[in-house]
Amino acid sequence: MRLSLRFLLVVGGVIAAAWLVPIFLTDASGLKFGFPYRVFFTLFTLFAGFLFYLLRGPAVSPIESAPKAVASVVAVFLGSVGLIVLLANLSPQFAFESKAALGQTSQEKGKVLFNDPNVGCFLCHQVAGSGGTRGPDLTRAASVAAQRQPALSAEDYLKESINNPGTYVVPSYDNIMPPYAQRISPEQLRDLIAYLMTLK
């Protein structure tokens, strides 16, 4: 079986395009593919390549039970589909901004992480009538804040209470706070301080 050179121009162009695309598409499209995404595609058009020039050739006999067919069928596609995914985690295509991310400011991010299921600071302080009631009420936390340390800022006396709860429990309130310290970024900690203290 002789390869044609239509066959040979398609195979190559699916391959060149896969190496040259990439160098022309610019950060703002929030696409990328990286060295792994070319080797995949280029195997990819290879091994389809492969498939085409074996349909040209004398026919084979068939799989001999549906067991076996259904059984190639579904490696096939388990392996298709696992590569995929494992490159997909090594090498994004597309850059996501996170929803805290698109634009907001630091208080705004703070709030929605106040809010966030995976945070938890809901479940357990109210604002505004709003949320769980075994942590003190948080409606007015920058003015509390401020009266509960005299040595201590708002800010600091927040950060500290989110970092080490045990240090400053509120009276009538049981230490049941864990430590944020390990659970939240630094970056997300000034954003959660930041809302905090636009509650006056």
Ligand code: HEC
Second form
Amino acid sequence: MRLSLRFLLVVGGVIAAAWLVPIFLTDASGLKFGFPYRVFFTLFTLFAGFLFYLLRGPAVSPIESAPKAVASVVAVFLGSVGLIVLLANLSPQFAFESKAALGQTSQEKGKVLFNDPNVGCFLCHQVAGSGGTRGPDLTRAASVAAQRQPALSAEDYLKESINNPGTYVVPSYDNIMPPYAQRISPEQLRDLIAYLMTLK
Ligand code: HEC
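Having seen the form predicted alone, could you give me the form predicted together with the named molecule?
Below is the whole assembly, all chains and molecules, this chain first.
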């Protein structure tokens, strides 16, 4: 049996779309249609095309019994779901991280850091009613920081409070805050300060 031109156009068109459409997907869409997906989609289309090709010919052996029919449906289902799950793990379809990195301001990144358990600020400090109470409430951090040390701007006070908390220990609190000078990067410090400066 010959392959019809229309058949080849459909299969070719679907595969071409799988490779061309991702070029026009912007990062802002948050969708990532990575290389493994395109290869998978291409093979899947070729396979589906092959099945259609067989269906047109005379030589398909009919499925003889109900159990066999059920078994083959289940096998195809498990096989394709398994493959898709595997691929989804290898290459996440949604690019959350890159989107976050693209669209976030310094203040937003600082807020994320503040609430990141690895950094730990929120474990000791409250902001707007949530967080720990071992350290001072930072709900109005920027306004408070502006008044703590007459010689220091709010930013400089916050910087010193994070880098070397022992320098100016807030009255009635213990000097238990770990110095962050070696623990976070200069960029992270800048982001944290940008966030704290929004708390007035
Ligand atoms: C183990 C608990 C703890 C952790 C974790 C902690 N702090 Fe503190 N922090 C304190 C305590 C207690 C004080 C008050 C004593 C002092 O000044 O050192 C304080 C003071 C401060 C001050 C000065 C507040 C004021 O009113 O003058 C700032 C600003 C601050 N912390 C920010 C942070 C940031 C940002 C982080 C995360 C990078 C953080 N802290 C992590 C306990 C903690």
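Computed from a predicted structure; not experimentally measured. In this text, the rigid core denotes the largest set of C-alpha atoms whose superposition between the two forms falls within 1.5 Å. Numbering follows the first chain given and starts at 1.
Relative to the superposed rigid core, residue 12 undergoes a CA displacement of at least 2 Å between the two forms.
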